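As structure tokens, one chain now follows by itself in the form predicted alone.
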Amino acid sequence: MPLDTAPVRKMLRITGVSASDPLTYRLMEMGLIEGRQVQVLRRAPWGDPMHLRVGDYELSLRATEAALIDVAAE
């Protein structure tokens, strides 16, 4: 499932990142790489942006960027 549709507070594992080259590298630089655990902590009232925990740090992503990341339940 894409990360933008993932449930809040559930531990997930990244299974792939499908984006254009510059964006793919930027997402990977932020730690969003295949095999890494990710958790959606909360969403803004309109669903954008999303607050995530990746490893031992937190970040925010736009829903359009999160849609490019495929995840699976742990």
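Rigid core (definition): largest C-alpha set, two forms, superposition within 1.5 Å. Only residues modelled in both forms are compared. These numbers were taken from a predicted model, which means no experiment stands behind them. Positions refer to the first chain, counted from 1. What changes on going to the form predicted in complex with the partner chain:
Residues present in both forms were compared between the two forms after fitting on the core; the only consecutive run of three or more with every C-alpha moved by 2 angstroms or more is 45 to 47.
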The other form holds:
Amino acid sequence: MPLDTAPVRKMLRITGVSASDPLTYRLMEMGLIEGRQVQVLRRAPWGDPMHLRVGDYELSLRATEAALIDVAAE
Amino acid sequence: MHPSASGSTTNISAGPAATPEHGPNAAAPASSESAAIALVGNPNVGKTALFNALTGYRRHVANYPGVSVDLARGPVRGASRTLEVLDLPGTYSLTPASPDEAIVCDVLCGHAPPRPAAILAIVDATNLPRNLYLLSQVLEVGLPAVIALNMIDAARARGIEVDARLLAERLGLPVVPVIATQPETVAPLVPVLESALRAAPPATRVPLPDALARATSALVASAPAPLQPAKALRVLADPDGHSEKQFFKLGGDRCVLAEAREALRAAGIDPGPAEVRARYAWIDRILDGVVIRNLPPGDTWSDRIDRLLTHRVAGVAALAALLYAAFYTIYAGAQPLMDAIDGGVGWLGLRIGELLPAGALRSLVAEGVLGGVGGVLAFLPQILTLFALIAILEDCGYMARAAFMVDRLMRPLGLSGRAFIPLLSSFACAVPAIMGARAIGDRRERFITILIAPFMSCSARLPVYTLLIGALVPAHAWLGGWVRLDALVMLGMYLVGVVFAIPIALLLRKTAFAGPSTGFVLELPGYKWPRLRTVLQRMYLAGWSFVVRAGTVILAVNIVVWALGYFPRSADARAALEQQQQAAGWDDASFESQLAGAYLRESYLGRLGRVIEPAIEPLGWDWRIGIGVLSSFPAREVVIATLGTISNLGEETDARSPSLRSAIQAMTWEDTGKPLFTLPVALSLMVFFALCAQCVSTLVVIGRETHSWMWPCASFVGMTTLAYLVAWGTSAAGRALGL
Ligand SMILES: Nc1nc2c(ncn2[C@@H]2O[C@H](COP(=O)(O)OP(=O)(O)OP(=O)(O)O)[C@@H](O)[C@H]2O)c(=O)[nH]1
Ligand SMILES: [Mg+2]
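Take the protein just shown as the form predicted alone and give its structure as the form predicted in complex with the partner chain.
Let's see the whole complex now, leading with the same chain.
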């Protein structure tokens, strides 16, 4: 499933990253690549962006970019 | 250990191994002079904290990514020589996504001076895998390197242990564990850096997929000037990007690049993602057994705070409450101290008045210097309070959370939460805020942020608001003093700028900067206690620069204003008034005060004032306010000094009020004798200051950051016109309402 629809606080594993515009490239460089774990911690007060935990750090990302990342529940 | 090339992977060092520009010999001749050492690392890993610890400097440190956006140099004394450390912006990769990151890339690749002789790579022990991504790129640029393993205290507190010795062995490089915020822990770095200057560059090469390695070698082989394999890889990985531009600038061949890209496409390899995967695979091997995580079960401390502070109801309420509390503290908290300083300066002025003989010198000291600049200095406690609050907010980690919360609200303006951070710091000063916009990747968003930043009320407007509100807004309080009318008016003044910035951002978005909306990728650092030292440093620097401004620009402008207002003092004016005295039967005191007024009207300043009077009459201001506003174009606080000087010049010495606030209250129209400063006049003057671009430094920085003269000119003309119109509207509305 795309990351933007993923349930909150579930441990997820990235199964694919589509598109390769500079922004997704940067997300990959920051560790959002296949096989890594992510977790959606929460959404911002107005529903977007999302607060993620990626490995050992935390990151904020809009749903439109999160939609380019496919994840599966662990 | 160097992960060996295996199976389908090949080392990219296949090209000319020791390029003349970067070989170990290149560093040797520099050994007699001071050798530059570049501090390189991800954003917010403590580069500047380490720089400060090494050099004893006071660069701005804060707990959010993107604090440093330019280069700073500082000396470090080693045993045998002086080293020069370069503090650089943070970056996640050598493929830059914003102008501040491009600086790092340019310095490391030798496109921009200064040329580092070695690299001090700083990595965050709490988050090694991602930190090693940049490190793996940096180790390939061919400079000797030392690794500072920072934040070991924070890592330990979280249950993360790093085996520094094993890491050093795997990388074949010195790894020094440090805590940058505890300067005594960084001393061992210095001798290691000194010996690194004599060492060979690391031989570390991340194994790449065959096709990518081949394409890299093809590019290297075809390059007219020696090209490092690492640089060739950067060119391939980022089509149309920064490195590609540099490649063409150095005479790179378009056909060869196109061929190399075509070969990669044929092999089914997207160079960017392929590089990322190869690097993370390498990182996993390096870190295997190096990082031991004993994370305690349950949520982290930071996460529990976030539950509250980013909650959809509690979080928003907390943000609003925080902002109001900040205004309340800035306005009310510093008041007693300011009153004391103001009273003290007034008292000093009167005493000096008694000591010096009457004449130009006494007037210069009492009215020009003390009445003017002294009045400005009274606002020092308030400036310090403002900067203390901002420093606390910045260093605890809340800034990034606030950006996270408001991102959705900023989207219709073509901005993201990323722009919120410079805009908030613009309430302190627009100049660093506009520079801070460099951390915004998208050009359109960056330009809009730069152009609306001056609408946020900076610390130079604060004294103007405080003075006028204190003098004219009646003291009402509700809820046991927690809600005060004056604090609300103050908040209102800050909102004026914000409210006008919104349509302007929309306008820019629809015209000059139309285009698709940008993304929002922001690292959220963990919360931590703000460091006292960091807060005090911020206050010290802000306070010092305020005092320096008062002693230079403000003093200089004010002396000019004083001189124009004091001279010529013709004997004719006195004679004319003496004749009137007989007729009107004035006593000596009222004669003296009439004379002071007549001198001021007759002065050069008074004549100039009458020239500009028609322009400001619609606003309900008299010529003295007009002069005050004109004189404040070099720096906003000058208006306070000018009003202080003019009001004192127009009074005979003994009748002078001891405080600036009462002087303002006592000023009257020259013809009717009615109070000059009414509520509508004060409000329109404050609104004018809220919206006007009266700051030379801001305009210069806008020019520098937008690389054009058009934008600062447009800002100046646009903001000044807007300020005039809105001040006129405020004044008219105030009179219509009978305020
Ligand atoms: N606990 C702890 N905090 C640290 C350490 N080093 C730095 N910090 C804190 O980390 C935050 C970031 O420090 P900076 O020095 O501004 O980081 P930077 O790498 O210069 O950041 P940018 O300029 O944004 O790239 C600040 O709040 C520092 O006080 C450390 O060793 N331990
Ligand atoms: Mg920094």
